[in-house]
Structures are given as structure tokens and as C-alpha cells.
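This document opens with one chain alone, in C-alpha cells, the form predicted on its own.
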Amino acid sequence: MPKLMLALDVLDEFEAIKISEETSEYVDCIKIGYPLVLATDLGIVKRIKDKTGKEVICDFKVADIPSTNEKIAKLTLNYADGIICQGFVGPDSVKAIMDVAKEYNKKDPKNPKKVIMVTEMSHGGATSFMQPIANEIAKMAGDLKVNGIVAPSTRPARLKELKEIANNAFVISPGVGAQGGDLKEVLKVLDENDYVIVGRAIYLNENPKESAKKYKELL
């Protein structure tokens, strides 16, 4: 059974932590993203974490040359428990954000920092530039051993693909809810080690709670 992953894209910091509290005994972990911190600041992530005891990935898709990607990875896993960064760059720039992590896990190995790496987004038009070379960035996340890629549930198939090219990386899935992700066929592919990620359907339900309560139960 896959995790549940929140993508809390809201632009108020009340609302954020209401939702983030509310949610917390069915999500396994939460995801924010430029909305969120632009909004606020980069301690919302902690601010968050305090109150939830959830781990906070931050979902910047980084890409950019090494040295500012550095930077990037620098200030955010200073909060975060990961980050997101993309592919296409080269595994020059992905190393450089895995670099950093590695100094973060040798100060506190018992909490380790994660590298998540886009292959494939989850909106349509992914298919017209990224998804033609997603595999070859799938193989990428193996080769780099990165601890996780995002790999889209609106395509099952393609899901499948990547994470079977990804080899040990885990999944993290953006795509069920709102985008209408077929739930039932993206359970056949991902596994305990595994996050489906859901947004809208969530923080935009008049309950949240029961929402994030429903797909738990689905789950």
C-alpha cells in the first residue's frame, strides 16, 4: 500500500497550518510548494513540521546550474526533509543538490535529507518535450542512486515504465484527484515504499479531514 502525500498549494499561512493539522492523521507526509513559501517565508516548513510531526518536502523543481542549485539545496534543506529538482538539467546540477544532502546526513543521519528528481510530469503537456526523454532521465535517477523520482498517475503506463527504469528510487505520483488520475490503476504499479500525491481534492474539499481520510481508506 502506497503513502499519502499531501501537495498543500494554498497561499495562506493560517489556512496552511489549519489544513496540515486537520489532515495529519491520514497523510503520511506533506508537500509545499513556490505558492506556499512565496506567500509566507521558508520557515513555513517548520512551522508546519512543529505542528503536524509530519515530514515536509519542498517542491521547488529546481533546475538550474550546479553552483546556484547548491545555494538552492543549501537554504531549503535547512528546513525541508527533501527537496524536488528536475532531470533535464544534467546529473551535474542533480549531484550538486545530492552533495548537500550528503553534508546534511553526515550532521543528522537519523533524519536523512531526501533528492527527489521530475522525470515526467502529470499534465498534458509533459507529453510534448518531457516525455520524450523521461526514460532517459529515469535511467539518470538510477545511475545517480537519487532517493526518489515523481512519475505521473494520469499515466499509468508511463508510471510503470519509469519506476521500473528508476530501479531503487522510490515514487512519488502527482495526478490522482483533480487531474483525474485513475486511482485503482496507479495501485497496481506503486508499493509500500511509494507516495500517491493529492492536492485539490483535498485542501479544496469543503472537509478536508475527510477527504484525506477517504483516500487513506482507498489506499
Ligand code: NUP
Given for the second form:
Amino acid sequence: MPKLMLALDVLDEFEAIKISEETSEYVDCIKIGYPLVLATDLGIVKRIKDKTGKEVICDFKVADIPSTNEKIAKLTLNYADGIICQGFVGPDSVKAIMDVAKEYNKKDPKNPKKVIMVTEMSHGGATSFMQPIANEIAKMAGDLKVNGIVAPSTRPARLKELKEIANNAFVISPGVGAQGGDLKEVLKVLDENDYVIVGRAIYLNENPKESAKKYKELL
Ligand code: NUP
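Condition change, the form predicted on its own to the form predicted together with this ligand:
And the full complex, kicking off with our chain again.
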């Protein structure tokens, strides 16, 4: 049974806090990204954590040179439990983020920071340039021993392949709900260490709590 990760891409702090509190009974982890952080500030991570007690992952898809990745990771992991980065920039850029996480983990080994790397994205356009190199990116994820990878629920066969290649990494998988991914097929691939990411199908529902409950039960 994979866990449920709420993608909280709303643009208003009041709404973000309200939805995260309402759904927290059914949600295992909350993922926020540029939409909410740019609409508020990075401190929103702490405010959501304080209200819900949930882990918060920052989906910044960091994709820069190592020294810039390092700066972004230091700022982000000061608040967040994990950070999402792109793998296509290569191992040195990803390692820079992992080194920052290791420093934080030395100081606070009980709450280890997670580095999660995108392999192949879930939207249609990802088949143009990402898909042809995604297996190699997943192999790099396994070699570097990142904590997790992002792989698409919109393409369960690819999800399976990427999960197998990245072997020890857990998978967080977007695409169920608004993007039309087939949850039944996804559940054949993911296990209890993995996460199904659901955003709009929960936060745009007129009753986010009921929707989160429904997804939790389906999982
Ligand atoms: O490949 C990816 N696809 C994707 O949708 C990688 C992602 N990080 N995401 C994110 O997952 C996307 O930015 C959004 O935050 C979430 C999916 O949300 P929804 O389609 O369920 O609303």
C-alpha cells in the first residue's frame, strides 16, 4: 500500500493551511512548489508543518550548476524535509544537494532530509526529450543512492521500468487524478515505501477532505 502525498499547488496561504489541516488525517506527506512558495514565502513550509505535523517536501525541480544547487538546497532544507531536483543536469549537480542534506543529517539524524530526483515527467511533452534519457537518469539515481525518484503515473509501464532501474530509491509518482493516470495500474507497481501524488483532484474538489479520504481508501 503506497502512501498519499498531497500536491498543494494553491496560491493563497489561508486556503493552503485550511486544506492541509482538513486533509491531514488522510495525507501522509505534503508537497509544495513554486506556486505556493512564490505566492507566500519559504516560511510557509514551517507554518504547514506546525499546523499538520506532516513532512513537507519542496518541489523546486532544482536544475543548476553544483554551487547554485548547493545554495538553493541549504535555504530549502533549513525548513523542508526534502527537496526535489532534476537528474538531467548530471551527477555533480545532484551530489551538491546530497552533500547539503548530509550536513543537515549530521546535526539532526532523527529527521533525515530526503533528496528526490526527477527521472521522467508525467506530462505528454516529457516523451520528447526526457523519456529517451530517463532510464540512464534512473540508473544514476540508484548509483548515487538518492532517497527517492519521481516517475510518471500517466505511464505505468515506464513507472515500473524506472522503479526497477533505480532499485533502492522510493518512488513518488504524479499523474493520478487531474492528469488521468490509472490508479489500478499504478498500484500494481508501487509498494509501501512509495507515494502516489494527488493535487488538483483533492484541492480543487468542493470537499477536499472527502476526496483525500477517497484516495486514501483506494490506496
Ligand atoms: O513529472 C512530474 N509531474 C508532475 O505533475 C513531476 C512533478 N513534480 N509533478 C507535480 O506533481 C506537479 O507540479 C504537481 O505539483 C503535482 C501533480 O499535481 P496534479 O496533476 O495531481 O494536480
